[in-house]
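Next up: just one chain, as structure tokens, the form predicted on its own.
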Amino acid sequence: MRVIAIDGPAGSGKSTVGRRLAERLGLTYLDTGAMYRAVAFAAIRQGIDPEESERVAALARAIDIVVDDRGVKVDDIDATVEIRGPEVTCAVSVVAANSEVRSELRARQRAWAIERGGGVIEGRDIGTVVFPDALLKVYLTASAEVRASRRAKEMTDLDYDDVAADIARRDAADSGRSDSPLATAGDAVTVDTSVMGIDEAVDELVEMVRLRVADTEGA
């Protein structure tokens, strides 16, 4: 199984870096915070509180999650456009924290590789604890001004300010959290994409997952 695992903070370039990965590779791609959104849009549609931990593990249990190219889907309802809005925004590092939704949306990542063969992954604990033994594991980064400036282009509703003051308050719950915060895995390669260009960094990936199948086809 061959999987490649993208960690990093909200705002580096994950999915953009993924997806263009995937597509050289010619392997699928998966967006796990996707479905930490998903679970979250869940119960902010049946009215749970994202705090009542039970009641959110027993939704993420039961609720369908389809997350591909064409975008995300929750029980057959289209929920591309608002797993992204602000109201699952703010609730999603509360719904991460939950060690019961993470057990149970691990499983579904781990079942989704083995059905593929592997896959581009990305998340926040990627290479650290869903796939510790990835062909290669990479940690995304950029600088917080970097990040911010890109989520306040791609969220038109909200300015600069709110946007870094919102991935301040991610970072801080990402990294803080008890189970499986944010972290770089111990043999993962750093990027910076603050100082890098997105095609820049694609194609260090891609060569860097072409020497690292080398070496294992020749062990």
Ligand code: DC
The other form holds:
Amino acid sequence: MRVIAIDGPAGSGKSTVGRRLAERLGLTYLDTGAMYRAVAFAAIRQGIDPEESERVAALARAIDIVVDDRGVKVDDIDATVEIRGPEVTCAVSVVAANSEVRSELRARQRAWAIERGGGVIEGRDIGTVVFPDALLKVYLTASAEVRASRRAKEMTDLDYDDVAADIARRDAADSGRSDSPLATAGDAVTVDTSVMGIDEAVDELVEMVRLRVADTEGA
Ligand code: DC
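What's the form predicted in complex with the named molecule like, now that we've got the form predicted on its own?
Now the complete complex, all chains and molecules, led by this one.
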């Protein structure tokens, strides 16, 4: 199985780099953050408080989540736009700190990769916990300013200060939670996209994957 794991904080360029890398390598791309967002979306829709951990965990086990390049579906309802909205973004850190939700989504992420023989998989705990044997682990980062201005540009109705505050809040929650917090795997390569830029980062990672493949196949 050929897994490329990409972890890093919000706005570090994971989605853009992940999608392009997958395209260049002929692999499928999975955004695991969208799966956590899908659970938060389902909870809000069913009027379940995200803090009600047991009910949210039961919900995570029960719902059907499809994340692909057409968008995100939760029990056949198109949630592509809503999972990026402020309500879900606000609730998702609590959902992502729920250990039973994490265990359910981890199992789904592993099954997804096994079905496809691997993929480019992006999240917070992919190289550290979900795929500790990934072919390549990448920790993508960028300065807080660069990350906030990227996110502010993506969402035209939000201003920079609000986005910067929200990113800081989510960084603290993602890095500070007890179950699989955002962290750099010891054997990950760190790429700072505020220094390198997205295109250059993708080129470099394609080359790294090629070298790893050649190494593991003894070419
Ligand atoms: O990447 P994102 O902003 O869409 O992620 C949404 C939330 O889910 C964010 O708070 C981090 C969390 N997450 C996680 O805990 N583990 C993952 N593998 C992916 C995302």
